[in-house]
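Just the one chain here, the form predicted on its own, laid out as structure tokens.
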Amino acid sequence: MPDQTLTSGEAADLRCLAALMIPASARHGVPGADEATIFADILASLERDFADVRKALAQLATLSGGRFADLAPDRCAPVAADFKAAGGAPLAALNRVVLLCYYRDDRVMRSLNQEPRPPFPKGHDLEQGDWSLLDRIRERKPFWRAAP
């Protein structure tokens, strides 16, 4: 296997990014997306998106003419908002895995009155919604091959 390992200047990009992307809120009581353990969350967790995710800081790098994390505080916000709009998937592919660590530290799970634990065996009540709105779909032909 590969090394999945990130160099220390894509990684110190990561979490300037992750900042501006999810940043700390003493309102909320919750800490930033660069907070310590839920950016060695990201880290860990890059797995099957990393290709993308170094493709991704690649671009980042590219559009900061150098390191995003030099870049002065306030060239940070206008390069990541270019960055937001190139788009693609290996931009998907780090929002993903930035979001997923994010949600799933109890700390965030707390702010937003949530048990923190995995979603199963218990379960997470879902407040009913309008079904039929989904009676058009229902409605509609298939547009599909059926399999063999």
Second form
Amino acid sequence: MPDQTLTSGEAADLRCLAALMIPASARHGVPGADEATIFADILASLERDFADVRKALAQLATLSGGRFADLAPDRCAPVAADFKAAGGAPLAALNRVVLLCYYRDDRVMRSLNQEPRPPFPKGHDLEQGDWSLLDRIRERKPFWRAAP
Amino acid sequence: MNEPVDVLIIGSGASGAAVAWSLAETKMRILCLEQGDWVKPTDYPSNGRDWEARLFADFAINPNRRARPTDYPINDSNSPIKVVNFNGVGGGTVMYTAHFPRLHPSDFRTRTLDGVGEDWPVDYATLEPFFAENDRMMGVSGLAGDPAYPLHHPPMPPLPLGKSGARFGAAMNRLGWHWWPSDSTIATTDYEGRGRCINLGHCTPGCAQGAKASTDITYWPHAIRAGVELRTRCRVREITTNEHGMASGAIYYDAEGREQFQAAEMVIVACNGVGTPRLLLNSASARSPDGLANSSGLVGKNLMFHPYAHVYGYVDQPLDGNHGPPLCLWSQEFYETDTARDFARGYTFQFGRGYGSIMEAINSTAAGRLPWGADHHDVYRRLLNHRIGLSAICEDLPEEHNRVTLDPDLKDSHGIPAPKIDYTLSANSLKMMDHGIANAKRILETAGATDIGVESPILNGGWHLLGTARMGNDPQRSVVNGWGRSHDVKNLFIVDGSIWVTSGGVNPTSTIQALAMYVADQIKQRLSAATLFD
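Given the form predicted on its own, state the structure of the form predicted in complex with its partner chain.
Okay, now the whole complex, with that chain kicking things off.
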């Protein structure tokens, strides 16, 4: 199994970028994606995306002319915008890992009025809906096409 | 040394399970070799907090992404639609949405009716009793009386409409277009030992409740109790033949990676529309240098996928999100050929609910709808649980250049050559997809949706693998005859979607299984008459 650990420099860049992607919000009462618990989950969840994330971070470092995390604060946003505009599969993988860790955090889920639990075994309620809507279709004559 | 068997079935998915169960009553010695494992209900993602994340990991629908030891790689770089599947007991039924429409009567006669494709050597009426038996075995929920189909009676009531379905139904009524609750293999009542659906909502990557029918919990328990042996982690490399040109068995790798030979009087292939041609092509020999059962040259050709055009939007009120089975309605308004259009044949609309929190975030970010930065949270809150979407599932006409071959370089973990897909969307398909997109937008707008987005074709939408060993009466134009037997090898049968002649425009599992049961019935009749290998 190859080593799947980011260097400290790469991890710092990723954390800095995660904070820009999803910043904390006092209004919504949620942490940012760079918050310690969420970021630890991100680092532990790279798995199949590790190579692409590393590639994306290399692109980010190139655009930054060095470590993204070392840029002056007013430079971070424009470099991140250029990075995002370039797109590509590595960026998609980086986005995916950040989002899938952020949107399973208990605090985030509660802020969205979502129960922080797995679907099973409790399941969910689903209303039947108005079946009288179907009355009009019930009155329609069969229209399937007969075949010889 | 393995004891010889009477019947060797390769693959335990939708068709392999159905044919195993049907043949069990013959009391022949029947063995099924399956390259994957059993999956326990506790293994499914909906048991854990990482339920959505695992859709990108060990329960990814794309085998190249999932990359379990039981998967084989597929070179799909020359196709705009990627193959998705599952390898394990139950095959693709473990990882499908359980949408269970049948082909229509017209689908079996496209050449006669519309001058395209080919007519099948069987018809709807012939398959009807097998559809009904399969509905009972799989456990189908639905509502009798759909004017788009010959009358049939699903054994369980339909899935709830929910907020999403009711909104779609009202919109379709305003447009005057057909819609109907889908036939689905998700149990709406307790059924044959399966618990009823409790709306886990994450149906595709396996149902922890067991409400969704997969053949590991429907056909296989019955088949095994009746004496069929199912051997897992056995990957077949090739089917062997004897000096008489008859199939003699198969060479496979067992769970420890040891090469084994299994002798059999009869071989039934049930590996899906990619796995089956791969196996036949890998079974080339001096007697059949172009691949087994391939005197027609059609093994691997005429691959059909069903291109999906997906269209979605957002409404101002929260809907069901992912809190229910994802598909609950269909429309056949545009299914049949209309000469006023610029394409032949047609499509089904399948109506969906919304996404879970992670899927909404990832998809909306990829679509450029969900920004980075300070606005992220406000935008996300307007999207989550407000999504409503539908897909046009388009008939894919057979074209020989759409094909499965063996990749010259790529191999699986046992060194067996992997399949390579070459596929292009036809002009007919592209016109049909455009038509579906335009009508889907009308439906969404009528349903009050805005901010409409399109994904066409759905990239990871190669669920339906059809046509690569087609059936027919002419040995020069087909691989198997009208009851699934190879024209070339008289004790070799194929029962999966590869024997389809045309694709129709519906999810195929119901018809794949009905067809497999029909082939099994033909085998049994000819066994009784001692004419099976004539």
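Residue numbers count along the first chain shown, from 1. For clarity, a rigid core is taken as the largest C-alpha set superposing within 1.5 Å between two forms. Just so it is clear, the structure is predicted and the values come from calculations on it, not from any experiment.
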{"property": "C-alpha of Pro119 moved at least 2 Å between these two forms on rigid core", "result": "yes"}
